[in-house]
Every structure is written in C-alpha cells, then in structure tokens.
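The chain below stands alone and is given as structure tokens, in the form predicted alone.
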Amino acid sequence: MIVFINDRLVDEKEAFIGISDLSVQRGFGIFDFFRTCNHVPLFLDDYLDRFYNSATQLRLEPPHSRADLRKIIFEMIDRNKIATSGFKLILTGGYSVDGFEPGKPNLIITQQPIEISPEERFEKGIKIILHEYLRDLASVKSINYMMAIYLRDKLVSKQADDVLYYKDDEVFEFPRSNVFVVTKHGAVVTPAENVLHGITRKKVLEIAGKKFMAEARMVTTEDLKDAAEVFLTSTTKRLLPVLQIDDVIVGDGKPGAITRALYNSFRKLEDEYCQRPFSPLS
C-alpha cells in the first residue's frame, strides 16, 4: 500500500517515526478514521471537521490545510485502487526533547482494505457489558486506547462483544462506537456530554428527527434497563442493535422496528452518497 508521511507519498515499508515521538513516549496524539465506498470517501467534510477539532483541542498544528490534506486523500485513492477502504489520519505529538513537551506533530495516512458489517451482524445482534469509566477529553478522537485493549480479557470471559462506559450511573459510550436508546414511547436518545461526537451517530440523529422524536441528552442507566431498543452507531458497524446488557435482554431479544428502520435509512443514505461523483475540490 501507498501511504502519505508528513509531505511525501511512499510505500508503506518505508515508513517510519522516530522513538522521540509523543505517541510512543506518552500515547499523545489524535486520529480520525473514515471509509470508502465505491472509491468515494463517505462523509469526508465530517470527518476531517472532526479531526481538525481534535487538534485544536490538543493545540496540535496539522502540516497541511484542508484542502491539501483531500488532496493527498485522492491521490492516495487513485494510486491503491481499494474500492471498500478505511482511511486513517495520524497527528502525532513531534518530536520532544525531553519526552513530556510536544513537537512539530507527524503526520501519518493510512489505507487499508477493509469489511463492514455485513445485514447477518444486523440480525444477530450483540451482547455487551458495562464498565465503569469516563475517558480524558472525551470529545478528542485520542489514539489512547489503553482501557479498551485492557478490558479485552474481560469481554472474552463474558462472551460479550463490546463494553459500554457509564460513570456514576450517566451512561457515555463504547470504545470505538455511539449508544442510542429507544424509549417506550418511540424517542431515539443518545448521550451528549463526555462522548465523542460520532460522524454515523450525527447522520443518524439527523435521520431519526425526519421520523421520530429523536434527542440528544443525559442518559442514564436506568434508562438502559428500561429501553424498549438499544443501538450501537460506527463508521464501519454502520447500526447494530444491543440484544443484551450484562444477564439482561433487551426489548424481545430481536432487533426492534425503530432500529431497522434507521438503519434502512442510514444504508439509504449511504448508498446515494457513494454513488455521488467526487473530486478533491468539492
């Protein structure tokens, strides 16, 4: 694979940061993640919002401006022909002289190939597990993974597939993925606060307020307990509905009828988006 390094395009074998980095010395850095469908990045302008609020909010300065960065992301398109990708963006904390104060940050695109959820997954749905635990900065898309990683033993024991994060029984999200919750009376709720704002889990917000009450806001664990559907939003998960929570089921233990119907919308809007023609300039 052609990948992108702070201002040239080489294979990937050839690239490299040094030991002095912040991302090995501290795991300080961010990234951003988004795919490809049909060659065409999905919701590229949301993603690269996102990882440019990241940096601010670590007052880490990019090397290239937006319009550079779709740039190298088109070229890199053309040149690895992988029609179904996942695009990550790396900004590194640079070089430090003293392995604690931040440097000129490295820059680092990745493109793999990549498989999204398939509708079998939609069917079967998951079992998850709570953890209590709220991430630092929250709504920076940090490269600190360290709770996720370690909580995999846990997860293997308990034959789960993913842990969702509460503290002082508020509700925030999973590792890699949003939480929606559908209440008994048809609101479609997601957490607002000490979470990171997920570019699926705004697509489908903006969906789920055409057609039904839908909210940003607290979520509790009670409301867990007493949701009538429980959802997971991501960008390559796309909606997979939450059959159960620790020992209890949700709802009938099947897929409700609010979640496939988002999730028939958001596949809707995807599948037009990716059939949009693109360019690095629009």
Ligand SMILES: Cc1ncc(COP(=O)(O)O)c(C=O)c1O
Given for the second form:
Amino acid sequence: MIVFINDRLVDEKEAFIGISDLSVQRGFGIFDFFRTCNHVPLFLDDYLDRFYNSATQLRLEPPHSRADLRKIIFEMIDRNKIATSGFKLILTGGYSVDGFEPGKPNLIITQQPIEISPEERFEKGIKIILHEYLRDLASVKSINYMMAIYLRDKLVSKQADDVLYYKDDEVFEFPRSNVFVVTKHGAVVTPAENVLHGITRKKVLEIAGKKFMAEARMVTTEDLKDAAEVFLTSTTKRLLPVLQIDDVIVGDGKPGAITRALYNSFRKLEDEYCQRPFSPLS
Ligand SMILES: Cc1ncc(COP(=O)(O)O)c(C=O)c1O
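Hand over the structure of the form predicted together with the ligand; the form predicted alone is what we had up.
Let us now look at the entire complex, which starts with that chain.
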C-alpha cells in the first residue's frame, strides 16, 4: 500500500516517525477518517473541514493546504486502487525537544480496504451499555481512545456491542459514533454539546430535518429511557438501531420506522454521491 508521510508518497513499509513525536510521548495529535465508495471519497469536504478544525483547536499547523491534500488523496486512490477503503489523515504533535512542548507536526495519510456494515447488521441492531465518562476536548477528533480501548473487556463480559458515554444526567456519544434518540412524539434529536461533530450525524440531521422534527440539543438519560427509537451513526456503520440499553429493551425491540426511513435516505444520498466522478481540483 502506498502511504503519504510529510512530503512524499512511499510504500507503507518505508513510512516511519521518530520516537520523540508527542503522539508517542503523550498521545497528542489529531486525525480524521473517511471512506471511499466506488473510488470516490465520500463527503470529502466535510471531513477536511473537520480535520483542519481539529488541528486549529489543538494549535497544530498542517504542513499542506487543502488543495494539496485533495491532490495527494486523489493520487493515492489512483495508485492503491481500492474501491471501498478507509482513509486516515493523522497529524501528530511533532518532535518535541522536552517531551512536552509541541513541535512541527508530522502528517501521515494511509488507505486501507474496509468492510462497511452489511444490511443484516441493521436488521439485527445492537445492544449497548452505559458508562459514565466525558471525552476531553470532545469536539476535537483526537488520537486518544484510551477509555474506549480500556472498556473492550467490559463489552465482552456484558456481551454488548458498544458503550454510550454519559455524565451526570447528560448523554454524549459512543467512543466512535454519535447517538440519536427518536422521541415518542417522533422528533429526532442528538446531543448538541461535548460531542464530536460526526459527518454521518451532520448528514442524518439534514435528512431528518426535511421529513421530521429534528434538532441538536441536550439529551438526558431520561430522554434515552423514554425513547421510542435509538440509533447510532458513524462513517463505517452508517445508521445502526440500538435495541437494548443495559437490561432494557428499546421500543418493541426491533428497528424503528423512523430509523429505517433515515437509513434508506442516507443510503440514497451516499449512492448518488458515489456515482459522481472525483476531481482533485474541485
Ligand atoms: C468520538 C466520536 N464520535 C463520533 C464519531 C462519528 O463520526 P463520523 O460520522 O464522522 O464517523 C466518531 C468517529 O470516529 C468518533 O470518534
């Protein structure tokens, strides 16, 4: 696989960064992740907006302009030839003189084949557990997934598929996905604050706003308990119905009608996008 590191495309076996990088020393850095469908980078501009936004928030300066990044991504798509893939753009804290002060960031771009959640997964839905935790600097797509990886054993022992973070009475997000609640009155809501602004979340909110009452606002654990439907959104999972939270079944234990309608509209939007030719320049 061809990867990009700082200023050149190289074989992944030749891509290294040094041990004084703050990502290694302190877990300091940001990244973004998008996927390609039919060799087209899905919603690329939205992901690039978020990448530069995370970098700005951590005061890291990406070594390349947006136009250059588009050209690099285009070239990798052309050379790696993987129709359905995941792209990772990682921007590290850079080489630090004292192991604490940020240096000039290193940029790594990788492309890997990925599997997207199949249709059956939607029908099966997922079981989740709750965990009290709030991510640091939640609107930054940081490379730090310490709690999520730490909680893997708990998920296995509870036979759950994912964990939803909340604090006090406020619900936030999953380690790698956003959460939506459909109220008994048919309103589609997702937490507004202290979450990563997922690109799938953004698209689903736009779609939902055309057909239903939809808003980003505070979501409480009470809202979650009272919900008619609950689902998650993410780049690789699209929309997945949550059918059980801890020991409580959500709604009638089957994917809900509104979740299904949003899933179908999202698939349509995605399919249309994936038919467009991708130009590095536009
Ligand atoms: C903390 C967090 N929340 C939400 C998401 C979902 O965002 P997206 O829809 O852009 O994949 C992610 C993605 O990895 C994430 O890391």
